[in-house]
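Shown next as structure tokens: one chain only, the form predicted alone.
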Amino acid sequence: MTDDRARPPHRGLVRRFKVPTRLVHWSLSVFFILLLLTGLTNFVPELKTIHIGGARLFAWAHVALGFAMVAVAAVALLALNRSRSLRDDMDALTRNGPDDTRWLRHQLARLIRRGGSEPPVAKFNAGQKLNALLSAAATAGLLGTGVILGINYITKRVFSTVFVADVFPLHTWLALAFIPVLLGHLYLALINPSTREALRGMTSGSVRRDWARRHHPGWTPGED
């Protein structure tokens, strides 16, 4: 198996993510956004009432996408067992240490206009780790409540009306609460100049070496 830290062909780039990590990220992301968009149609009466073949179009699509997302999540867990590079990325993303606390304190100091040098950052900074934790928690909660609602959409014989009535608002509020996190992630990936390079790592797999040295000095491969 090829070493995850192998140098890419371009001397100015370093390999950040291999194919398994990128596939898992984009598969989950695409389904999550589609689910969010179809779910938000509940708040738009004109879209909510569109019917095809006697079924509400977006409600049906939301349920179908939800069960597909469960399958994608299951495949992602299987991939975690089989892919060393994916396991390594997951380990780096979930490992916490003193540098993460120092990084968060530094970011808070920047917000209140205080100086100080940024602590060393490895492959992921504390903000990325927090985003991953919140995303995983939201995904688990939404899938768990969504499966209940999806089954109830297909048949009313499994869960009681009272139980479903309790689950539905929880599902909705979980989705709404996660929207600011998603928007912040999209801003950093697509708009913010200093972090936009990270998107290249999740599309092509590589990032600029100078960017990696500046933002992830404790990780940058190929420096020997």
Given for the second form:
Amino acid sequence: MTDDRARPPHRGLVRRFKVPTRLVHWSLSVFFILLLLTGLTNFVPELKTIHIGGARLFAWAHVALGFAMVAVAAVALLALNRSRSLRDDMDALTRNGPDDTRWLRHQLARLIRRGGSEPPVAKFNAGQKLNALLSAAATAGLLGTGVILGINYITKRVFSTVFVADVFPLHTWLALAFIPVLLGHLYLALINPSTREALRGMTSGSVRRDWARRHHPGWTPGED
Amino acid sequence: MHQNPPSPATPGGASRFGLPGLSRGRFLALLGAGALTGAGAVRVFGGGSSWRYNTVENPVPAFVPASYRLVIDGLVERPFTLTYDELRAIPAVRQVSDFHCVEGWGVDDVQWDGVRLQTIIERARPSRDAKFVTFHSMQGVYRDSLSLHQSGLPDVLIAYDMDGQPLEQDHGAPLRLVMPRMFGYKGAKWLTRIEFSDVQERGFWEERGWGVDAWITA
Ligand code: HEM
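For the form predicted together with its partner chain instead of the form predicted alone, what are the coordinates?
Every component of the complex follows; first up is the chain already shown.
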């Protein structure tokens, strides 16, 4: 990621995400993926039982990564106060209206029959907003329940056994329920031809101008 | 003149954090209700009540009814041995209790059928030096122990049926120790030997960091 001011966006490209937004996206997602993978080792006996000096390797890695992610998420929240561009992105992502409902309905209808014109989309379409909302909710839930489990993993003195036994399945089911959302997100970002251009917005920071016009006609780059 | 600034340009009367027309407060209330419903569903549909298997006995010990023996020995006046049929002939008790694993998961309301450990203790007559009881698994890898006092608590069983069925192999067939007041690792599965002693043996997991007294808390 380069300094935004040092180089004007390449001709034919428009700036989509500045550094703070990209940093928040990638730092949270790297931790999320690592947590999901280390967490899922619990369901693979061969991996679950790998011990190092009597300690379960992946369980401890998961707990350490988990506390680290809590710190990263806290920094990301603080960054909202410091970065204008990050705040604007969050704002655009969490604001919705009748056009979003229409857009979702349009997409559902398209699954059955082709045609129809797409309702206007600004910087984010309703699918992106929905993904953001579900991701934020799942992350908050996983971090919240995870901290309880993590503390309990280190010492049994803080929480009652019965309470932990109620929290644990919430953590499990949140993680499992989120997997389809994550797979959908990855499919649209990496594989689906018409949407994967968006990935460049999150890596290099810019996307093709013509793609932006077609997919986000209501968004004026630079004014976001 | 002081005028209210126009509301920020949000196309189509957009609202924040919500469905159209939903205030943020209502949306958060919805989210909270959703979370509570989810938590309730987990409780009702038993997301918290599913068994997992852990074993350090690899492969999992096989139970052969004809050759199975439960040996009771150590510091007792009357050591004895039971076959599977003899074990089942002892007056049985049925108990419903919760199971908690030290990993955090638990299973509510498990029905156990078996023999009160106190019955075995009375029959063996521990000598005066006997202060502890060690429980050995079939292949000699897993073991764990309780104090004699803990072993005599009324809800401590050696169980052969779980939820009305003979124990499955993964769950410790033919016999496991049930100590509902402590974490599951205290309950040795594939139980074949109950040994009375004057010093407490450190169990498999206790040598690896878990506490010898594994009381659960309400
Ligand atoms: C944010 C993303 C996270 C994901 C996707 C995630 C995922 C998972 C998964 C799939 C499991 C296995 C559940 C099971 O065995 O039923 C798990 C277990 C666990 N998680 Fe997380 N988790 C996350 C965050 C955290 C955090 C922040 C902490 C603590 C600081 C944490 C602590 C734990 C603990 C202690 C366990 C139980 C480990 C064990 O005993 O094996 N998790 N997690």
